[in-house]
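Take a look at this single chain, the form predicted on its own, given in structure tokens.
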Amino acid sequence: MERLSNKDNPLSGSDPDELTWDKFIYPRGAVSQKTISAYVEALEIGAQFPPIKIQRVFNYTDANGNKITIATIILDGVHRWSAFKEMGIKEIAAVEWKDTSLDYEENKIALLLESAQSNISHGDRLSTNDKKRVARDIALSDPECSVRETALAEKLGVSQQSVNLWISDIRARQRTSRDSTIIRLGRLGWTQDKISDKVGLSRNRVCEIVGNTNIGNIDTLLAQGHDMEYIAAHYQMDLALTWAIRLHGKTDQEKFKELGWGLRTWDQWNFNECDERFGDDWPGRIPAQLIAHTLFYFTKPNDLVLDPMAGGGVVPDTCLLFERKCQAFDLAAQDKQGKRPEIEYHHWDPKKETWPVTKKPDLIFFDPPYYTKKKKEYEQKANEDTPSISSYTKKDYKQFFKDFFTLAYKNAKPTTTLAFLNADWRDFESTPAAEEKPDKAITIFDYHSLLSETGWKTIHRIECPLSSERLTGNQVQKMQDKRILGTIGRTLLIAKKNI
């Protein structure tokens, strides 16, 4: 076959059974089949044909869901490509889009772009309806609007109007969006410079954002009848945020009360079930109101406060609520998705005594895994490279706590308060209790004793235990069968620097 010159990358042959084509990235809704049977008749008395266009990636996943360590798209060319393959011929002149491979997660726009652009120049144009498809789906995947209106427009050979108009209720939403993580951001603490990086605005911008928090009227809202759910949907706030904002000035006991919380008085905080406005679904996850309880006697609003472990958000979503500040972090943080942009990247070695905070904490509120509970669920969460503290032995699990301790005693504040949420967990899913062996076993007393010995006083012991109604009355019975001692417990220590 004869090898075309192209502006692009070297030609080569390919062959058509190796190529793919996705569905997000080529442009057309639908091929002609019209156009693929002109160009077999063309095929068939010689007639040569332009290269298509193609582009190697990694990080792909094909249609089925399987994840695939290299493939080839198609970015131009999929009539022809078609006809190749319905008339058997196993090599098609190809260019390469860049000489090498993209990660595709990384530079899905990109792509799309760059096939919207090649496909409007030539064979069967675009359709209205493509190109307005391609706009959408760019504005949706591309939620900082790094991509402005002006370059869709020329790209898509159509006026900046039309882009307008095809767009714009995304990028009214993503604004909203937008302007909600900053005032999120703004009111956890976050600096207006590190907001700015964060969302991609200008510190200007941030700050006449975060001056404007009074989003609607709440109260109006709810005199009409409406709920909090449907007020957040209306404003395009999380739940948690919305409520923050209505609350905003009343007293704690007022928030309480607001909020439909008994405010304990005593050393047991008994919470069967997590509440499920604030936090999202996560292992291992804990009530809103242990930790508003928390805030309630060991801070004060506008205090500082260290969530190392945040997992799916309920401490920055409480500290939202009662007007703490808070700087979150996890192994597994979920800003990728766009959900927690509160929480920061931090793999905590604290062998390094790296410590990410910009402030000392006036509470640090830690909440880690149960030794080997949760055990699967917190390994899909991390990887091999920074594994979850889980799946560590005992000598390492405890060391671990030993060296954390003393990262956060050397980091604190003479009035820092360390909260210290956790239970005892023991080998007795299938062992009669009076063989159960210690060394299978942490309990509370393990990390009361490592307190103590990294410079830590433990001041009060609030018992907040789990619920036994989470075990079904089959389950009870072979314990009982088998004499197994099942454990409820679970206990907050709250300790201070013993200077």
Ligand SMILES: C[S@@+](CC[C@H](N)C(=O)[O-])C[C@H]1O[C@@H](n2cnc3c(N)ncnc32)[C@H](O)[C@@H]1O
Given for the second form:
Amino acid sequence: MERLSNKDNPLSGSDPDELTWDKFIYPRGAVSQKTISAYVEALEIGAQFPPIKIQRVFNYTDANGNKITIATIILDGVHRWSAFKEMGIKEIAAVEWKDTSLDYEENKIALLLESAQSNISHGDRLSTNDKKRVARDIALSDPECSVRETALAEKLGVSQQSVNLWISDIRARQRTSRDSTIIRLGRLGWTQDKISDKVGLSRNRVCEIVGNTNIGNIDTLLAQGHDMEYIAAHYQMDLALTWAIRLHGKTDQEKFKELGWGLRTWDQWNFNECDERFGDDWPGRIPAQLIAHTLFYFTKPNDLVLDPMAGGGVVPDTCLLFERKCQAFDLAAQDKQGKRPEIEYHHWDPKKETWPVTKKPDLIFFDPPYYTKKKKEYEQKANEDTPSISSYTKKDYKQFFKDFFTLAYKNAKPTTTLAFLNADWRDFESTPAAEEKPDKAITIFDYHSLLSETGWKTIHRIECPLSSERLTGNQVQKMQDKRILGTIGRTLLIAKKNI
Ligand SMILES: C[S@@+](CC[C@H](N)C(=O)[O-])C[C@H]1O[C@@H](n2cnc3c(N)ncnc32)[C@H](O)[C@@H]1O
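Would you mind generating the form predicted together with this ligand now that we have the form predicted on its own?
After this comes the whole thing, all chains and molecules, with the earlier chain placed first.
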């Protein structure tokens, strides 16, 4: 039973109804009704309780998956809180762990540890199973392995051996996937210092892992009849990296062959499908083959490619395959989930003239939103202060490109190639072709004009049409009846500095 006290002076009073019991942070699987009843009885005879421990947080998602910005969560004292609620008492004494509001997502592990530590010393002490669950939750939320086993053992009041036993399988998986992150970043040209900052390992350790050529013999496993998915899972590597290792040292043309991609000789690049092996499922995802062709014609091995709006990461994946270096950015950087460590967070707002790229690129592969196409999906990944350009007005959207092309020009080498992918955008999808209003469209010619105005010269116009098979026979019939001219064009403009 928790310690009752008549002399504690609460530091603040909180309304129990305003507090959140976060089942992830508060380590007890279930509260004990017996303890709550004892507290209720104690309250009835006027007992005083020590303050519970709470923390204000932001960036919080509630148990139903609703993203609510702020909450006050309980770190210690769920039994006392439940008793106060049961009694209908509108104020409970509480102390706050940190006196500022914390980013929940960033501080999840610290909150879990603080709660666990507060709960091992009193009240209905945590059971061994609860402690094991906390240890595993912490290990799972900490892919960088920043919390050491010794620290965990100390906080949970158990031996280091117990902690090792509980979490060794998670840590082993994480170490292998951490190693493949390091190898991926190394191959994409990240410096060892930058990798070391990213993964929280010493520079020396990073150096050893990057230099480790003993990654396994993929050819032997292939000869034994295993496929690449099996081999990737076997080495606990992602598929793109496994392919990159397999193709290492081959010529670009040999790589096309091994990947099963026909090499296009002319400036019409028709790819019906995205190759599912590369890049993540992402709104507006483009085929790796399109990028591979751009790399083949406009870069050489070891050149640096910049992808300012990298989305699902198909450009870095293709750079890995073709041994190009790559720096990638997006406002929806996915590294929080540890999925795409190579995509760095950056919100492009060229008015601010920030250019986060560390070296001048040889190729800029720019695949921005096609104005409002997929607007809803991109808005979900952005926020009000750092919006996706698909939420801009038409005027601001065009101005964005003018500013971006200018900034890119300033920060490019004389030989840098700019590859810009986009499609005609029309605000008259159900309008007969003859009635379309010219001021409502943004077409490839507009982008071409903006490139010219900012010092770039378009040297190729490569057609990479989208598939028309998305429409049913019925829809096509309706379009024909109304004389609507559909758009499936998508164009890659290749530009060089006009000097
Ligand atoms: C067409 S998608 C890129 C798709 C990517 N090439 C792929 O195949 O997965 C465009 C991306 O631009 C990003 N974006 C839009 N506005 C941005 C901005 N101002 N700064 C950074 N990223 C932005 C969106 O989050 C989205 O991921």
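Rigid core here is just the name for the largest C-alpha set that superposes within 1.5 Å across the two forms. Since this is a predicted model, take the numbers as computed values, not measurements. Positions refer to the first chain, counted from 1.
- Fitting the two forms on the rigid core leaves the C-alpha of Arg56 displaced by at least 2 angstroms between these two forms.
- His346 shows a C-alpha shift below 2 Å between these two forms [criterion: core-superposed Cα displacement of 2 Å].
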